[in-house]
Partner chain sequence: MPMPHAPMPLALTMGEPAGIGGEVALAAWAAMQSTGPVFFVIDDPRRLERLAHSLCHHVPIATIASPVEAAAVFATALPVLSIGTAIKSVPGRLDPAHAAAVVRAIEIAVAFAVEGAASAVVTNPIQKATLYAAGFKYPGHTEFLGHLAGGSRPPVMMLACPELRVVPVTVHQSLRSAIASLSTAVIIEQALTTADALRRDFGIAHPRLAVAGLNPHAGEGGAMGDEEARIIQPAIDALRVAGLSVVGPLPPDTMFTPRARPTYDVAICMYHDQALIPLKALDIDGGVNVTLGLDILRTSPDHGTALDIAGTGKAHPGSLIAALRMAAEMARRRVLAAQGLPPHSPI
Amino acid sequence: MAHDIRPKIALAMGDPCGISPELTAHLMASPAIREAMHLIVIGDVRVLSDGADIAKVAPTFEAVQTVDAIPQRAENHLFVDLGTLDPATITRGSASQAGGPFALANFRAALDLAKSGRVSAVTFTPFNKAAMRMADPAYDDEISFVARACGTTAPASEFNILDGLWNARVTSHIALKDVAERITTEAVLRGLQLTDASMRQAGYSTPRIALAALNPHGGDNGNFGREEIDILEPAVAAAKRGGLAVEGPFPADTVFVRAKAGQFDAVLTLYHDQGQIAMKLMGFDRGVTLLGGFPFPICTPAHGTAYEIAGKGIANTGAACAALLLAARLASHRARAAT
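Taking just this one chain, and keeping to the form predicted on its own, what is its structure?
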């Protein structure tokens, strides 16, 4: 028998009030997912069953009650049934007091599996931040939660990936009024360095990175602001001295046109929506979010919980499938690089 080299990937069920249950069922039933990886899904089998009924699929799997009961080898996908949520106790389509603890417990267990080396990557179906904060008032976003769970202070960031194009950002989940004061030469340089390092871990030999400007028309030589001259250009110069293939800053309203045309592999933007709008317009149903800077890949669909269509059986599985396949590719590349 040929040696099975498919990576083991943990999948944490996300918000049970949105489309996460049906997405999870679809993923577990997908032949493409089964061919690419071994899944260890964490959640509640009753929530999965509810999602399978909505999705009209019948995934095959072996169920265990604790992560300690996970066998070393299994023919089918594995489902860790934590038994923490009866779907009859929640209302589909809105954030709930019960949904946050459910998703957090699943995510924490998946991270523990990766920390212990029992899986090579972590994935999750969409969370709702309001529900997560009901469970954990200190919850800010996935980056800070993973950092706390893993005990790491290393630089980390979200990357949005679509059809081979990466988008990173210097600031993320903060108010727009606070963005400008957070844009420093040091912060931008860290963003460029983290983007380069994360893409090299994904197999890029020399990733080509474009930096987006902050101000309209790239500041127009200082007429619309001096951040490009005083902050961004020095960061690009420092990155180039460090051997990075970086260009910019380029006006934000054209940089993605150039990147989509193949001139760059990644765009580092300065705030959340500066890149998210462009990426989601180019492919909302295919985009993936990667949490980079951690010891193992963490991937999820770039879209949210889609409360408005939860339970209707019409959720698009493209981004969720792409997230798992990316996690498997990243895990396999890291394994090859380590040998």
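Now show the form predicted in complex with its partner chain, given that the preceding structure was the form predicted on its own.
All you get below is the one chain by itself.
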């Protein structure tokens, strides 16, 4: 290979009891992935080997034992064999405590590689949150874990991406009754700016962003709540002054219909289910989750560990492929922007 311009992407193996092993093997064997990126996969080669048997693929790679042994240049995908999990100790198809430390160690190593600049993006196959929490009681969700691991305090957000439609939210895993208090003009403006910035990094020149309203019918001119008038409209006005292509607030029950029809590239929602109901109904299992706002992009398929089909070799690889390709696209775009 004359001059390898493919971005280096870390792939951390996720929960070993679900479809992660077979997905990883598929991704490593995929010609489309190989063409778009150079993978540095982190896990246990025995778990990968099981996955390759299930997936009936034969990925080729160079194995190293530690991240420090990663060569500067390599033609093949690299596999960092941390040797932390003997697959004989776990049961495929149900959560197992040993899966937590395995996935956590892989994820930490991948983040370290990105922090030190040896890869330009991080990806991972699905985690089991409960197992992660058993391994690390401080583990809350991916966003807070990455913020701790990277020592960053800048605003970060989870983006859900389905068929070109992006969704981010201002609040996430909190009780619904606490949402209204957290919706401030500043928080919404930050969300709009972060969405705009993340989408520009993904190649959108002027992303068109719709803001969802908090109350039914967008508050109906203040009859059903005043947050639209007092908080959301000022946030939209400020974002527009800053040159962002933002519209809204729009009633939450039609904003996704309009976005799906192509009127917007992204919807910023105010609470977890406002976006998740619509996205999951539209088939978000096929989509990609991006953690934005960190020094490097982090992407994963939106679906879960899929215990019910683990080991059957029928797992759909579409979302995982899309996650890796998005990571590579973001990495390449950042590299171009930096030069």
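We call the rigid core whatever largest set of C-alpha positions still superposes within 1.5 Å between the two forms. Numbering follows the first chain given and starts at 1. All values reported here derive from a predicted model rather than from experimental measurement.
J.: One rigid part or two for M13 and F107, between the two forms? Each C-alpha should go to the superposition that fits it better.
T.: Same rigid body, so yes.
J.: Smaller rigid part versus larger: rotation angle between the two forms, in whole degrees?
T.: Treating the chain as two rigid parts, the smaller one turns 10 degrees between the two forms.
J.: Provide the displacement, in Å, of the CA of D285 between the two forms, taking the core as the superposition reference.
T.: Its C-alpha shift, to one decimal, is 4.8 Å.
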